[in-house]
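Let's start with one chain on its own, the form predicted alone, as structure tokens.
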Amino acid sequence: MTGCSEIAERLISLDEAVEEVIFDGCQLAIGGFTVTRNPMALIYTIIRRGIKDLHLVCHSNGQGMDILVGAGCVKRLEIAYGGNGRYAPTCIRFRRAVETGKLEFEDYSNYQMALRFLAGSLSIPFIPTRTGLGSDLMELEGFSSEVRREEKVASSKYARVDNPFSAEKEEVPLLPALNPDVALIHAQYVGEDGTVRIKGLTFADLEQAKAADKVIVTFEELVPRSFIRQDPDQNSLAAFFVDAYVKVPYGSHPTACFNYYDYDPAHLNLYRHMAEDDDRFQEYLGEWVYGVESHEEYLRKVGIDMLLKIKASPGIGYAPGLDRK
């Protein structure tokens, strides 16, 4: 069996990927960072299909996390940071849900979340670190004792042990590993053999994928095996890590995908203004999520003019001269 036929068996639609892999109450990791490479096409599909009670685990996410929370898909969230850069230094629906008590929430530092996914990818139950000592992160827990008894929730935020290799007493914090049920990743390239190549910063995406039970990769372009074998050090994930592939050009819009397109400032501004009001946010969902039946229809709604404006310049990776106000 050739590599091409192998990926063909796992190359499915957005609806099929969500229906076959994601389920109510699952622990879900989403890749990307703030307004970069969020798996938005999958996220819109999750919302349209009415998936509920998600336990979301993220490194530092933005648009994808915020709209999932705002749409009522998320019961519980563990994250380091949630923001859309200049458009929302703290994500609006996320903040509203925390302030009103509608979201079970616990925070770690950026480095701590990266370490937790790393521990999961290494199949170890916890990982030692010195980061966090002396901060309130070590003292304040977000989850109740009742939540702590649930599956996929650590029995405590941290543990502390004495360094067994030191003659002097030295306290070392331990972080619980994360092993999500599903990880969602958006990439630039997938080879015919299923190899995934992410260009630019990978953030915690690779550790999330390796730590998860199931992985869905959406991507911009399917490339020949001869291409993916060039510069093999640039490849990110082997095919055996991935359970489903979905080809989705502009699958991160309105967030950016390095070398393909920039983030969409007009849409992020629109989202910010509508997300600030409960009723207008429901209007946004009605127009941009529930009101479109496919990703192709969504792109037609965005419009060719905007898609051309955010198109990345070759060799630079982003859109120079884009009005980002």
The other form holds:
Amino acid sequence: MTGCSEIAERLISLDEAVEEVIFDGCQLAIGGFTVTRNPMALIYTIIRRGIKDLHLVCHSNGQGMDILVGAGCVKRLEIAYGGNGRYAPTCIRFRRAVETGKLEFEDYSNYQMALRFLAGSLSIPFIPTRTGLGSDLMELEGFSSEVRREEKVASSKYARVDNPFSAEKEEVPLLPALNPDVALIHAQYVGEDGTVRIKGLTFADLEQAKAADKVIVTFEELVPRSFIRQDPDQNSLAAFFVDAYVKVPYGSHPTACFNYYDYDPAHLNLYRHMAEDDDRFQEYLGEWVYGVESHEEYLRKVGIDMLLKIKASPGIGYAPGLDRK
Amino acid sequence: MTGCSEIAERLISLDEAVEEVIFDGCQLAIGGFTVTRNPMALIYTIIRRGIKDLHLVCHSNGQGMDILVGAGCVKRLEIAYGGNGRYAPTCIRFRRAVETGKLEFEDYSNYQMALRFLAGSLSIPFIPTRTGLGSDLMELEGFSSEVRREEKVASSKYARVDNPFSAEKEEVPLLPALNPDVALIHAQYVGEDGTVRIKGLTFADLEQAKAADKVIVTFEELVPRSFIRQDPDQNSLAAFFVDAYVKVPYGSHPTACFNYYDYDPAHLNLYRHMAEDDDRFQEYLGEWVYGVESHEEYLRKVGIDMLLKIKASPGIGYAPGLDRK
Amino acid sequence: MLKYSNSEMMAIAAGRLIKDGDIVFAGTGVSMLAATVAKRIYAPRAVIFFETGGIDPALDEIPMAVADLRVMSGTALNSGLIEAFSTVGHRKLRTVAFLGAAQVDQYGNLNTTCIGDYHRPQKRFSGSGGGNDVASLASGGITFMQHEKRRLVEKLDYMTSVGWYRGGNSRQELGLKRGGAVAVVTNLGLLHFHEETKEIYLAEYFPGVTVEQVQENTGFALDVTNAKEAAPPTAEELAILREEVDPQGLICQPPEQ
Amino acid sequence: MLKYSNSEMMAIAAGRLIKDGDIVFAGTGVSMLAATVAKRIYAPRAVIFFETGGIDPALDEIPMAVADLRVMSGTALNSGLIEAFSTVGHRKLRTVAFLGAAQVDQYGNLNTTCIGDYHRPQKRFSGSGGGNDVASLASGGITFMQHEKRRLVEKLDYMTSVGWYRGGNSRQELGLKRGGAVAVVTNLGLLHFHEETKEIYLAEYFPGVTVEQVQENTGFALDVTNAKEAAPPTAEELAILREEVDPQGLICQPPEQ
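Same protein, different form: I have the form predicted alone, so give me the form predicted together with a further copy of the same chain.
Expanding to the full complex; the earlier chain stays at the top.
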């Protein structure tokens, strides 16, 4: 209104955002999908600040989920897919944590997790599904009955109800809604009025944000009101859903951000190599998370050469010809 | 691919589209909302071709619903709101038909009808709601038990189920999904590849289209592949959901189409005046529907003066300063 | 003394009920004016939005319907009905809904469906639209209507939208977790609801209106014990309403000179 | 004779199964190549899309994950997960899903979750992802895997995604209204399912592979009575695969000279 940002008081730092919004034991949803638009800068801050006992609720989360699990921040995990595509068909620290019994975990499918966030965003307690029938997703529960009694954990993995609108008997599975304490989203644009615009695929980010009690949005660029309001059909999330904003260029590195930068293949390969061994993984955390004081220092470590290599080409949205082996 | 439209064989005329897709007694959903983006050209064609016994499923439909009801094409109606805003707080032919017992009708709320289309689009048989509780929407059924046994009519208006995920007893209303035989949508843009782009508010159009067995899309402008694919985040509906396309500039007159034209206040006022009397209404139909051989002839009757008056201003999307009394 | 019309008084009286930061779910007509006046005077951080999905439109011109192109122009965001209604019910937002009605009862329940038998009514209205939804889901509802005996009634012909249901805790017991009727704004005054019983009472009568006049035009015995005269519109309120909010005079005609 | 690698043969054998107009739900790796080869040779009107919501991307470069920016570039439409999965299950569309798996059984059911006990597995994999969903909802599923005794097994350690369940009509009886396993493409050949019993059988073995070799590498008795040798890749197929689909050789390395 005055030329200043209308969201000045909600525009805070990474540390402030984590301090104010995230707490030990909270249920957390993170946006993005495998190697794209993970809110990495926030995730590094969570690790650095020693947040623990997180209850992570994911559909297909890769890099962000894996490093949180590896750093020991996660007690409980609901997930459909833990992988980084060709860079780690199964996320390595996630695999290790499950195999060594260090994690309470529950498996759903991707659509089911997305529907659970949708139900949460609509403030309805459950939603029917047509998937899962006959599979071990519906036969086996990962959580114990003790865990099932805890706050924010659904009382059962699924329920079944007879379709009351069908003449023949037809059993329909129901999924419990998810309403996380916090959702973390990384976006390309935030307007001075607080409106959020995500470009490219949105995955389940919008459902996660609307399902959550609190939302932190990190973003690449703060844009004028005139820019964000020129075509409001493109906008993703109204300002009243967002509790804290943090400007973090390259905030999802080493994962990708459409129109801004590609994933960093060298870093994803480095991560896989380091994650394969417990000691090496601690080294990785020491070097890239604990040993780094700010996001700016992190970017200096990544280096301008790599940032130029992964720079997205306008009109294409990714970095063509990037060496991705 | 060759420069020609990839959807050439699905690009047909209004008459062909109605002939091929719509049948007597079919369940029909129409896009738009009150005075905006009603698929009027298709609706006039339906009336002209004498389609009857329609089962219309609407959320808040105004002009398109009212003229279909007035012309006697509708046997059965499920609806949340029958009005044209300030131009007819209650749609007049709709009111008359209900008051004289000429219509089988059932009332829902707007959100409920939108959720029913959403459930249909997700191929789930029902969806919970948090609205309607305690009201006569849930106490009174408009449809008789005979109607309830007919095809495409839900076996009951609502159902109730105990929330299986709640420790305390909590009854949750369920809404039956809608899967209309046909949905009619008017859009601003169709690409040569068949991709549909709606600008401005989309109401429940996308849910209606995805819930339906068949979809007819009328549109203002056929645009090159390069245009529609430049920013695919903005697109609304993939070509594989659409069965027939008809190019109809001003295809939603006298209702509005964002970025193209405003509603026609003079025509809406004329309609209200004519609709108030049975004989006058037949005169209106005679002059504006039956007596008109093509959409081009209809536009000539509207006249270039009015089309220029209602022309939307770029960047604003409507016609500023239009006399709307 | 300033001259003003009835509908101007109504818009301003309702506007004064909006708190800064409220998310205001507006209809068309006077309720739109109330929301816009409120945002420009008392509640600059209020966000106006419409059941059709347009959030915070520029509103350089008054919309004539909730689907008017003017509700999707200059907005922060355009979406669909599902997104709009799920926003009204979002637990983290304080949402206030403006409603119109043909009838209201002493618990703030509304009828926008019909007069007479539902199946074969004497008079049919538009139906619920989003009325039932926002009355069910919003943090509070404010209703506009003409003050007439046949409109403020003991028993509704059809209960389209639930206010305080049967009073007391009955709304919560239905499963409606929050919200309820905040006020009814008529052409004669402002009605509120008792905190415990949820029964309606006259809070303010507009300047020039008498308490007796209000009673005569109400279809049930109305508690008027705490009624006081409302403050008339200020020069600022009227200027903003006439010059900025509805310069074309589409909704409120200023009084004849 | 043309030289080609195992993964090239797999991509081409799978591509040949796609019909023109199919909506192909692709994963990454060889399945992406199969879909792209199919679209460029046999099925020009096939539409490739991804569970992440990218419809008909340009695919000038091979995506390394289903969320790779390359699946959202040059598309007809970008949406979200809900839209993508509801499309897979849409009754008016013929959708074919490509799947990967650690284990498959003789009814085409898949395991992508774990080896050993679910709660404390010897080896944990990525989990269902969208696998269970597309196996449940698509018109048909085609699975890729290495042909090994420990992978083609009598009993899955965990049934992540349902193919023909227990054979016969058992899939339909579960409430899965359409779909089922169409084929399993391995590095040794192509397996189909008997129309009535839904049991797996060897339809084609790749050139250079013997039926005995297939049997030895299968963890259950395999019906090979109708097996015949597959047609090797043509020069056109190989050229398109190598020059247009994966010119960087990210997925298929051509055979060493």
